[in-house]
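A single chain, nothing else alongside it, follows as structure tokens in the form predicted on its own.
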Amino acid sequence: MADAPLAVLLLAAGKGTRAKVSLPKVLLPLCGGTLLDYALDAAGGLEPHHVVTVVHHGMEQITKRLGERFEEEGIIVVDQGEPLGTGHAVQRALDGLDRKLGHEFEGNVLVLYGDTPLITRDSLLDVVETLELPPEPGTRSGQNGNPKGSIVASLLTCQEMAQEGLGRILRDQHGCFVAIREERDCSDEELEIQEVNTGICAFRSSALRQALPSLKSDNTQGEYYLTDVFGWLVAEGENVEAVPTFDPDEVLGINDLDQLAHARWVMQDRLLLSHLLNGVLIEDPATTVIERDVQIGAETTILPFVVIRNGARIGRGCEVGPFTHLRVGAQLEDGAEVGNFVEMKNSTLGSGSKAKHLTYLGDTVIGKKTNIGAGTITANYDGTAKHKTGIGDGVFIGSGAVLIAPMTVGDRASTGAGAIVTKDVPEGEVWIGVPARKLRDKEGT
């Protein structure tokens, strides 16, 4: 990384209209979190000294889902108001750090979108080191203040995607950046360009504090564009150079639901591959649902047709599936093991023990080398609250048995086939029945 200091500005108070859903477009789902969520993460690779997420449409719903998350790694949250471009945008984020900071910020600025969620560390870190290459022979001559013919601007573009909608990149016989076209404004020959602009771009801050108040909102919209910019600063004699990406995914934005769902394959592609390189043996990726934040341990199995959510652990020599659902709290621990139809949430399946057909298992903390039977269900829900059950280890529970919360069935202790289980089994002994009682010991009495 460069030594300057690097802001990331990530702007997210679109409306998300297209997407014809009440909830503000940045939070829309995808592999267990949010488009916004995705973007803070390759933003946080690069380490930034600050990151200033703009947001004005839904801004109450998305600081409640991650408000702690912006607490947790001091994100700067600041209302744009009414939206009225992205070059208005960008001022705002730059005023609400400058107040933050109590001074102007000097250093990089990147500025990227929070429904873009593909984006990646290694395409940002492109963008914000190209402002530190040395000048290209033959290039411009800087002024306002900057070195001579240093990279004072950069923005990611792309050829190999749709170009409809997009901007075109305008370079001179040299190949030099000029500027960008918007498609309405394009000539004929214009519209063969194939490489566009992705949104994405960085600033030495002070040729992008020099360049915001050129910007004017007459056009049709009546706001501010950020690309404006980028002309401005050629005309001024500055260097602007344009970045290639290869990859039309990384940076597509996210405005309707049919691309949430081409998102959600490319995700979960990057997803199961990390596994795999991992030592994860998935039998049939193609019909295997792992959302983000899911640990999983080498030599562990994944049959067909298993939805593992976010946050959910798995130990090492495990087997899940086929048909298996892990919710947000399951913990599988070395070589425990789950089957056909079995429902886990917030519970934890202890190490060589097996839940291996038809079971719930919800708020229940289960030991070592135990079984439980086919159709088992941890009744955890009174109808007000939710309550905990405990197994301990070398526990038998026999099939179809329903174990009332909250109860406790001690180590080496059984219940019979269909037990209807309400108070604590003790260690060692058998109940069987409907309301379970004790039958014997394990040894006989």
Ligand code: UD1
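These figures come from a predicted structure and were not determined experimentally. Positions refer to the first chain, counted from 1. Definition used throughout: the rigid core is the maximal C-alpha set that superposes within 1.5 Å between two forms. What changes on going to the form predicted in complex with the named molecule:
- Relative to the superposed core, residue 126 undergoes a C-alpha shift smaller than 2 Å between the two forms.
- Comparing the forms between the two forms, the C-alpha position of residue 357 differs by less than 2 angstroms, with the core used for superposition.
- Put the two forms on the same core and the Cα of residue 184 is off by 2 Å or more between the two forms.
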Second form
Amino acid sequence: MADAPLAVLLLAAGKGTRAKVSLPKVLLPLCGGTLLDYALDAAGGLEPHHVVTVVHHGMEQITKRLGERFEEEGIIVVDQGEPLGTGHAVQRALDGLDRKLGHEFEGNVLVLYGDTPLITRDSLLDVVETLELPPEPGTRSGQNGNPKGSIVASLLTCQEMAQEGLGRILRDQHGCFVAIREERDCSDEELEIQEVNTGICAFRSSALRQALPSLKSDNTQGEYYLTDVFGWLVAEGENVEAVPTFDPDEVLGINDLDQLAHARWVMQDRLLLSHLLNGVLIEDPATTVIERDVQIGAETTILPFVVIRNGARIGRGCEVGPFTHLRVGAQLEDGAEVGNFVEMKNSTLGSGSKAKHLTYLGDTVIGKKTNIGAGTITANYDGTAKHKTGIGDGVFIGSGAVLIAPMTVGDRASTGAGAIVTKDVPEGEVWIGVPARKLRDKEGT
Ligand code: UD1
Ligand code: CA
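Same protein, different state: after the form predicted on its own, show the form predicted in complex with the named molecule.
Then the entire complex follows, led off by the chain already shown.
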């Protein structure tokens, strides 16, 4: 069974009523991605044969936002129809996978919720690999007269988190797993149980297929709970293993915006740590925001109160901040520097170039060793369309300039303080005034 094919079923069809936002819950933003991105990342880390994402509420928005990724990674998207519970979602996902394959999928199935973004690949691997373990006498439900031996289902549990709203893990007097009880259906005594269901679980496909038809919706929510599958399997004499995790953050399901804020802290910490370990000098991690998919070279210094958005690229030996906002498409080549109240979007600052104070650079490409004076604005938007600005090597832009795009400034040219530049400035010329005109050629050119 060790090399059994793996299918990941990712459940993301719920409404997310508790988050009180109109956005589908799995599209809530987290460090420059959506909740669903992180679940997909963790699943992808296992290199599964198939990933099926079950959606319904906000399906159009979800495919619009993540469609490209679904396509690139060959992710199968299934519409659950009216969501009737996690058990129903898994049934629909399996049906969708079988349809796609043209035959019944056989192998291991990992179920993951789209609202659990902090889970890591390693924890998922633990749950899947548990299916491959021989049952240990005395510690598993298989000991209670289970003749079948092998583990057919495993689930990740946690003792360390706030239990509110979560399913409780029922064990017998030997400590063997018996069943999961959803909170709404718990007795007062069961509510006291500390060990809860994280929602992450794995099955041998054959056992899952046997168990799913047994699900009934005779609970307080009138839903088909996937969680009832485990108790049913145990009652059938099958071997089910509950694997505890000790990191409550990893398994945090995001149901409301308070939990989202907590998840952001944890994820931001992880991202900052990875940059620190790569040799990026982050002076004050507590006031630094760096989103996912940002590259920063070693020996670059990030000063306090900096926001670096998804997709920014920063070379080696750069200086960023304090108070800098690098947005999508911002790129600093080696040794470039940006300082206080500088915003960059879709713009490149060449090697050794500087924009140190009060500047907006949008849709602009700047060459090497150029100085952008305090208060420079590239006016890239005319109210209808965005336009590009090109600034060459060794240019000096004086303070308080407005460069009205589309326009270019040639190599080694200069503009005077307060110039409003509406035309292209040729190489090596000095332009001043409003609107700017040529003053003279630059000395030495
Ligand atoms: C679920 C578990 C609970 C566990 C908790 C961990 C069940 C019945 N309960 O409860 O034991 O402690 O997660 O966070 O599984 N979804 C669908 N289709 C549906 C219903 C849900 O795709 O018909 C998706 C949701 O979008 C979500 C995930 O499944 O991503 C979990 O659903 P949610 O309603 O959040 O379950 P919980 O009440 O948190
Ligand atoms: Ca949840």
